[in-house]
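Consider the single chain below, provided in structure tokens and representing the form predicted on its own.
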Amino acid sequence: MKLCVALDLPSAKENLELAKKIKDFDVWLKVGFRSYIRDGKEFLDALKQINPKFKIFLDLKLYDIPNTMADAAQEISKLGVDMFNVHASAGKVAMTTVMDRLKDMPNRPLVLAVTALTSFDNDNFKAIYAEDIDKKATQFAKDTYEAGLDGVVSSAFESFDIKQNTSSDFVTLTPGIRPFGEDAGDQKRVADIALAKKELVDFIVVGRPIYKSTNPAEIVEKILKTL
């Protein structure tokens, strides 16, 4: 199991002095929605002057028709992140065309698909997708695999059901994870290390934890070492 710091706070200056602090263990950052539109590629760059072995996960969740995600997805592999995601709710067609595109490319991005939000509860999920979450997910991890992603982003609640029905090598990444119970926040469907390992989770991203302590280091070696 990897750990993956979500990289969200206000501004690029706080995010390059998080990475800083915590440069000298092996761990994945997260750049997301809000860190990438604001500082670009540039700060990808930046990421990787602190230390060059850190792995980027770029989570901007493509969703659009499958040529524009094809598109998106090809310029998205230039930019040197180790991995990216879509929405599998975009459907077989769309990831299946964004895998073709990329499948001549060197190196290419660990592509996810992201099965049901980490925020959603059963009861808003259903209303938009009809079924329950657990059976949905699962259904959405099976278009991935067929599809010829490499994994997908899930709960942990439906990590080791998603294995059981495509392959113990598909990856599962998980959000939203408290390692020692902490506040759940505006996340519904959290979880601990303990259940995450239980449930076969290949990567846990951890934010608010890490980068609300007084020593990020510390949480960060702390987590690492339960691992």
Given for the second form:
Amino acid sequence: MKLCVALDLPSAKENLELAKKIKDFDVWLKVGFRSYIRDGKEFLDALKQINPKFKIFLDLKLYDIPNTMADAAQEISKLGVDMFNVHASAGKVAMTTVMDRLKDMPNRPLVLAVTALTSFDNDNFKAIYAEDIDKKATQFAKDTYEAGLDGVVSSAFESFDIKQNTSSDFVTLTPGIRPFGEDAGDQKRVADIALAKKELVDFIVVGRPIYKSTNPAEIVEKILKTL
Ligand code: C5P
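Requested next: the structure of the form predicted together with ligand C5P (the form predicted on its own having been shown above).
In what comes next, the whole complex appears, and the chain from above leads the way.
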């Protein structure tokens, strides 16, 4: 299991300081909307300068018509990031179009699809998708697998079931992790590391429990020891 640290701080300076504090650990860094919209490619390059071995997950969750998604995926792949994602609810055609566009790219990044955001509980999910979260998340995962993507972003609670319905090497990445029972914030379906392990999760994403801590390096070290 790999640890992916969410760089969700309010400024590039603070995110870079956090990256510096954890530069000696074997971790992935997650760059989301906020950072990428504000700080762009320059920020990605600055992270690689801190440690060229940092792996970067660009969490932009693409959702658009197939051709527009494929165009964006192609541009993302040129940025030198190691992983990015789309929404599975954009549909199988869109996901297939994305993968088709990337197929001849050397060293293309891993491509994941979001099944259900971890901030959804069953009621808010059902209000949009008219189905229970577990059932629909598994269906989205199957669509993602059949479209040729590398894996899904899901809650830790769905990981085992998703692998059983697709393949054991189909990647699961799970946000909403509170490693040692920290405050959930706006996340509804939070899990700890023990559950993530049991569910055979490949990547855990941890944001607030690390960046809000007074000693992020210590928390990262503590998490890595338990993986
Ligand atoms: O602070 P916290 O650990 O809750 O951060 C989780 C991170 O994972 C945030 O950057 C959030 O945008 C992201 N994320 C999520 N649920 C998803 C996909 C991404 O929480 N399904």
